[in-house]
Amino acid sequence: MTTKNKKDDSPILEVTNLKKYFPIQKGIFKKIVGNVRAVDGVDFSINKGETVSLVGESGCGKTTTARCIMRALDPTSGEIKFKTKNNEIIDLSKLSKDEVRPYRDDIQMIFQDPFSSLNPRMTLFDIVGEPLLVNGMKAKKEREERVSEIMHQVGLRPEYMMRFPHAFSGGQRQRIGIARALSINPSLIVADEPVSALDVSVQAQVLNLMMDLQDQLNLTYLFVSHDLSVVSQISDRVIVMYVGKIVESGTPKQIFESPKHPYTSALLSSVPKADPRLRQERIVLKGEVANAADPPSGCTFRTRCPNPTDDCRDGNIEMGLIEVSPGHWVDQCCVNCG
């Protein structure tokens, strides 16, 4: 892997008490009657250069903060603050969806499956050069060689362009995935799952491009993941989410060192060791997930926590998260629990 520059410290992207509840119809009126709380309350910021991973496993509410990041969703309430490359703070919550489309050149999204993502009726010119053409570059010849120029970063060959996405592999398409992202030159990417989708072997090739174009770009990442052991290369910061709620939040060290929060101790311990000799104890959670529709009182992870309370039933402990350590962040109530 390769070595990241250092960081700015200066956020570019600032999310405070981030909500998204999808409501519960019922009967011939669609009279709502609950809602389900995808995302429930998630503060968390990014740095100018930096990577941000969220974690956890599926139906965590990962990738619905995501796509509420991106707009592809709109938020329940909460604040969505986006540092511009003019400097401009803008709250993207607020923004109505045509509002919203002068800032797409800004934030642009690497999507998770690269065979569905790719329009196969469109020439990965035209896919990636739809940006281009979209945010004001008419002349073809510009768009030609731009799109060559974006090509060759991604380490794909400039001929190729009037090819058709059949033509190409997984990897390869998840490099035109990465092209298109980067065609109007975005200052924060979001990648959903971006390597999931592919073998080891090409994940690496992935990953490595990702970081190279980082340094390159000064570009700045939120990576959703469930690999851990994904995140724990790419990763400047690493947020663990449990049912709408980031339970655990450190540096990759922090986390993958020195886990607090049992949640977090348990997806440890699904990782593989990459030595077979070395035995690995896997701590599994008793209980069932918590019903994002109908959560329980107090602590939402009390219904697997294994060592809960009165206190984490009734709510007599503060909610929320208390730093343990410099920049190390953990649920206040299963902070002992570990």
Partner chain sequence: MSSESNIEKVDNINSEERVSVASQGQLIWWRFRKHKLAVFSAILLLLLYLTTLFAEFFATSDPLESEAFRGLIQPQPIHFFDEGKLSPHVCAMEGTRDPYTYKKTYKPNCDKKTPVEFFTKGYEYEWLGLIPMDRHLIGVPEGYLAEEHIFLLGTDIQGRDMWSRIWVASRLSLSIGLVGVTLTLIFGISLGGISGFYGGFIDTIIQRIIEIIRAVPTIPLWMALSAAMPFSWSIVQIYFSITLIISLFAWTDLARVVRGRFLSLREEDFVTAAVLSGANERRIIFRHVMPSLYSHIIAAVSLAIPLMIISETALSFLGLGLQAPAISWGTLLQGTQNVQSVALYKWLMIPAFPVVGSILLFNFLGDGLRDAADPYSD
Second form
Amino acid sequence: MTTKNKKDDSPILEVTNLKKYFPIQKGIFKKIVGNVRAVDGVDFSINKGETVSLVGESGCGKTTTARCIMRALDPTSGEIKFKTKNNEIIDLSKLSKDEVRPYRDDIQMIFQDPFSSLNPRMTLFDIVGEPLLVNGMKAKKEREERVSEIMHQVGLRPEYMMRFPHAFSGGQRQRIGIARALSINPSLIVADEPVSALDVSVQAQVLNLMMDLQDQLNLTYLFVSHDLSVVSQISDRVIVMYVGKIVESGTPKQIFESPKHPYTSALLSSVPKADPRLRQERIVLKGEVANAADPPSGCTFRTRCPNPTDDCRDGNIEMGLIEVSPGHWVDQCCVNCG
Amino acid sequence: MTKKNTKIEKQKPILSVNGLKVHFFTDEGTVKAVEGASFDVLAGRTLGIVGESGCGKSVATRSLLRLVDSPGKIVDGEIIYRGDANKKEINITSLKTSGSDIKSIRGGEISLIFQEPMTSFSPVHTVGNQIIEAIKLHKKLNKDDAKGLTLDWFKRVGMPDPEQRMNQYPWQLSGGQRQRAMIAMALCCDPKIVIADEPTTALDVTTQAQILDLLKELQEENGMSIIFITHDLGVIAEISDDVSVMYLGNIVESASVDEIFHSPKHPYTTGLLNSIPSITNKNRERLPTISGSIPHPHNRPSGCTFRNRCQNPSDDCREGKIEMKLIEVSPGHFVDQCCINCG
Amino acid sequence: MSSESNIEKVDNINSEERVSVASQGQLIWWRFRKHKLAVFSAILLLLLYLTTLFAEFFATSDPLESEAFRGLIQPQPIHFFDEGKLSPHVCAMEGTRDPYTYKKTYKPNCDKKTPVEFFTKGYEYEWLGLIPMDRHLIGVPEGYLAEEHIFLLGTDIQGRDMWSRIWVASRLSLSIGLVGVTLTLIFGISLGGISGFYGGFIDTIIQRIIEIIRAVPTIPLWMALSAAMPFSWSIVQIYFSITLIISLFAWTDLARVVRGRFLSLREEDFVTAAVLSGANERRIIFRHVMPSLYSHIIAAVSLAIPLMIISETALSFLGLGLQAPAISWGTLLQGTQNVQSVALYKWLMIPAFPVVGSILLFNFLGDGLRDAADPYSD
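Target state, the form predicted in complex with its partner chain; input state, the form predicted alone:
The complete assembly is shown below, putting the previous chain first.
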């Protein structure tokens, strides 16, 4: 998939046909009886300086995709081409755990839970300075300077460097998590639901911070979220996933103002609007999210689609994205049923 | 909604909470989880209580059923329940926490829907049996009738394959189905009030939409009151008739849902509303935020608890000289007195 | 929002400076301090261990000295006053043999007084096996007969002083817990850690071994193992082989705990974060996983020591553990293996009290430690 983009035309990350299956094992001999197809053939690319969001409901594979890119999980198949700082293009999916390590300083992650993602037994200096230390900055003085600089940048007082995380609130901890991710100057940040665990007012502070930092440091974000309002706020491009597959992608304007896929429309209409005068009839989907261990043949959404074509209903159409307008891609089965 | 509005004039609220104080006595000091909360629940309407984590919204509503765990204690205030026009008013705060009076209110008169239904169902009994037991406890019905009623409720809450689901265990149901079962259990004894404590927070948006619609439908059929607790202003706008905004154990503003969203008076309410990202916002626009963060419960500011974060506090208020108290600024719209003029 | 204004906004962590910079150890200590019973037990245990260093100093007579004239004397109180004057003494015990039962009974004869002195000279011993000394806390001046001595807790069948023996026994019995626990820790943490961190095949093997060990009935196995110990071994050799045998079985519990923690910690976000920032395995294990285990280890240890003490006592009682002339609480209790002693010589059961007492103290301490050990639990 290629997209024209305003910021920079060279993709920093290109994911092609990424698959991650989790085997279902049974019995004492751990016989594999099936696979949970958490991610089942995902293609997308992110350009330098862009924010691309993966949205979808729980179990759609958005977090698994992010973790495969981070190589916290080993992908089953597919390519993850990443352009390093030296403009070298590597395929992260083909590297072993040890071979990936030298590139870790270029991709960092922000976690969802500000409590479990910080080691309670380490001071802020140790937490934020860890990526620096393990990537070769051994001199303590140098690390202290860098940590204090980055703490300042994320809005924390450098004097708090020797404190432990338990002294901080959720929002402040999330800032610490951001500082840790940024300390070694990565070019790509994978943010896995970074604001979902925060209260509304804190959420806004952290979102603003992330946008500011992006502008200052020319960061590229892969933003994973279930919250469409947050996504609309921060993204340049939005990718909607359903049961391991991409069903629609495009700019926020395309996705939120003229969604083509019935799933996107249903998602949008389900988001409660913070205005009682805008109460409206919702598109309520029938049934439940398909089982990723045994997805329907053809279009995975056909069992819930309000208006499927005959071929689609019978599962005769394979899924595949087609471009309906520049940069707006929709799954081919559902182009006409949205 | 206009129809409902005319009703209010005639009747007393079904539940009135006045000056409720719930404190937790911990080793590190007293945490004033709820510090003088007052609100009314009107028959057949939905009261939304909104606030951020730690504001005391859950503790306040749990004390309505006397379910506050030690070291928490109701230290002051009254909770007047007027379930039946013919019966006497009951002051829930004066009941014993494990007496028969409160037990007949729990589940029978006022019931509770939790955020995570998995933990409120026992994993070793089928969902159906647990609801049948609840019915038998509160209504004098034999097993077959109770079973019939359960099945009936499973159909009403829109459970797919209700007969089959009755015989399944909680972990065999999906999150949405579990929440439907939970709602069936909460409503099967025809309670007058249902307390829904973040019932949709753990659910996906599409499932959340289904559950919100279901609650509204059931309210129209049964006419019960709902106390809906959530941190999500979108959900509040969607479901409530009246809204109370809580901050650090106090209610800082309460009004009809339209007033809260369209003419908020308290700076905290305004701040919250402004900081919600919205699909209609401009892309990559910075959101207005409330300055500072919620103080640690051990460091509760004196006087107005919001004064440290207020953009424009009056001099008296800044020094913590004004006590918090709700006053009525327009019919049905109550705002904390310190912040009337700084919003 | 500029970063300057951010700083102002985030700046309200004034709750308690002290708590903010407190390390894990300090937080544990603060919480532990609140547990009055546990602190009390900790102090008592500490004193108890200190006294074992000076066991001979507390002893009144040589624990190994047997004397037929004074077998099975009942406990004898110290009289502090003599005719209104402060003059500590004990009354001499005069034994008469019952002509029908041939049972020897002792009666105090307060006409014959044996003075009791403090910090007196007594039998000679080597303190910690190094320094020759002869001072004792209490004792009888030189020149008195063996039966004109002080028997605070009576004597056993061979006329050995129980008071002195209990003190000396505490050294072996209490230290076996520490030595055994050290071995348990080494086995438990390394095998449990390997099992949990690497998982897969190694994990399966170690788990099966643990299951097999736990399925073996312990007493017959103990019997077999102690029977296999050569008679010619010295007390020290037997002592170490006994601790080895006990800890060979005790490590499985700790290994399971450690494995479980490793498994769950491996999935923690902060461990993932460290992996993703490029930390190697050594750093992950020693900087992130192990420190999170300390609290569990402390709690496991405080529960394992009493188990060790009980095991030693049980083994020795059954005659499978330490053997005379070694003195431990278990070997002392061997003397109570008959109805006679239970019925007639009740003081022979006194060594059970320090066993019960020390184990209770360890359990109280363990309770407190477990509550305090995870300062981040709430």
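This one's a predicted model, so the numbers in the text were calculated from it and none came from an experiment. Positions refer to the first chain, counted from 1. Rigid core (definition): largest C-alpha set, two forms, superposition within 1.5 Å.
Novice: Look at P308 and decide if its Cα position differs by 2 Å or more between the two forms after superposing on the rigid core.
Specialist: It does, since the P308 C-alpha is displaced 2 Å or more between the two forms after the core fit.
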